[in-house]
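Consider the single chain below, provided in structure tokens and representing the form predicted alone.
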Amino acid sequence: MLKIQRLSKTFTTAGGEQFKALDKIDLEIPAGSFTVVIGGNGSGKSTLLNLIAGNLKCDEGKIILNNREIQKWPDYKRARFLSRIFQDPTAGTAPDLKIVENFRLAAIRAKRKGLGIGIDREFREQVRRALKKLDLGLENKIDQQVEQLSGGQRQAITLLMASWENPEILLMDEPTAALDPKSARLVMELADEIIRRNNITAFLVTHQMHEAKRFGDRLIQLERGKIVRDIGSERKKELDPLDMMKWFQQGFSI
């Protein structure tokens, strides 16, 4: 169980004005659930993910995972249970390294300091088996440099790497925004399958309303740093993507 209690974050603009990105947010996220977060620009979506990931420090509140407060934990401790995928397909891989070398980095990342693994025959076979599921032919190119791949291929590999050591939490910040429709569908269907199979607690921030409706067990809308809609899986199935788009266009008064 992930609990977020009275989580707040305020930023100061270049002009000296204060902007409250999150305002006393409360959430309880059951283990293995898939939560979709939507909202307009500046609503607090990415701030929420950054606070969970530890990239930002909260001004107030707690983030509790399985009865452990994690909001002050350093990166190396979070890396053992948390992975993240960004909007930019190049952000999750080392372009100068081979595909198999990138997977080695992913495997080492979640290990305790001093525990490493080599790229032996068994590890190479593990990478091939994982890549074969993508049906992109990459299982035969594991010694190819990542920079030679397309954006969709890189994002799919990033997702596999992020889930390599079965993290407890997976954060996805608009992972399909830079992809063509076919690649976006591949990445999201793969993400959904991995999340379900491994019982990962996942968050997806998206502006794509068809993704927000199709994926996830729960839909949360943020506006002005507050939760203005919290919709479960059954009600979410009934939503019209066009109506969801109007939420962005018209705003939502709380």
Ligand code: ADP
Given for the second form:
Amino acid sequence: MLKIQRLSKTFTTAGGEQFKALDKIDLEIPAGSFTVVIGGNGSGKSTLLNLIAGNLKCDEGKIILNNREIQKWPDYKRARFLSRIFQDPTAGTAPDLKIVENFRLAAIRAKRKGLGIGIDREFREQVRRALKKLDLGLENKIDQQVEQLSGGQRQAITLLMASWENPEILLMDEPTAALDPKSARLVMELADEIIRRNNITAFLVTHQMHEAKRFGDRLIQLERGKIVRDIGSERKKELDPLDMMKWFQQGFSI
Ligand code: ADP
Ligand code: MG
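Given the form predicted alone above, what does the protein look like in the form predicted in complex with adenosine-5'-diphosphate?
Full assembly next; the chain just shown is listed first.
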């Protein structure tokens, strides 16, 4: 169970004004559930994910995972149970490293055994097997430099890397925003499959209505740092796209 209690974050703008990006958010997320986060630009979606990831420190409130407060944990400790994917397909992989070397980095990050994980035959085979499932022909290119791949291929690899050591939490911040529709679908189907198979607690920030409708068990909407809508799995299935359209006349593409 992930509990978020009265979580707040205020930024000081360039003009010296205080801006509440998150305003006393309360959330209880059962283990293995998949939460979709929607809301207009600047509503606080990335701030919420950044706080959970530990990239930002909160001003007030708590983030409790399985009865432990995680905000004060050092990065390496957090990296063992938490992975994330950003909007930018180039952000999740090291461009001048080979595919297989990127996977090695992912394994190191999760285990923190820097020297203990080599790229031996078994590791190469493991990477090949994982890539084969993508059906993009990448299993034959594991010695290719990542910068030669397309955005969709890189995002798919980022996702496989993010789930390499079976994280407890997966944070996805508009992971398909920079992809063409076909790659976007592939990446989201893969994400959904990995999340379900490994019972990962997942968050997806999206501006795509079809993704918000199709994926996840729960939908929350943020507006000016507050949760203004919270829809559970039963009601989510029955959502009417027309209703959803009304909620998101801004910053939400169909
Ligand atoms: P969203 O992801 O929903 O578009 P964000 O969470 O990124 O929104 O940002 C929420 C608000 O906080 C925005 O108004 C943004 O300008 C502001 N903000 C975010 N990060 C910073 C920062 N590092 N410094 C100052 N203001 C920030
Ligand atoms: Mg954002």
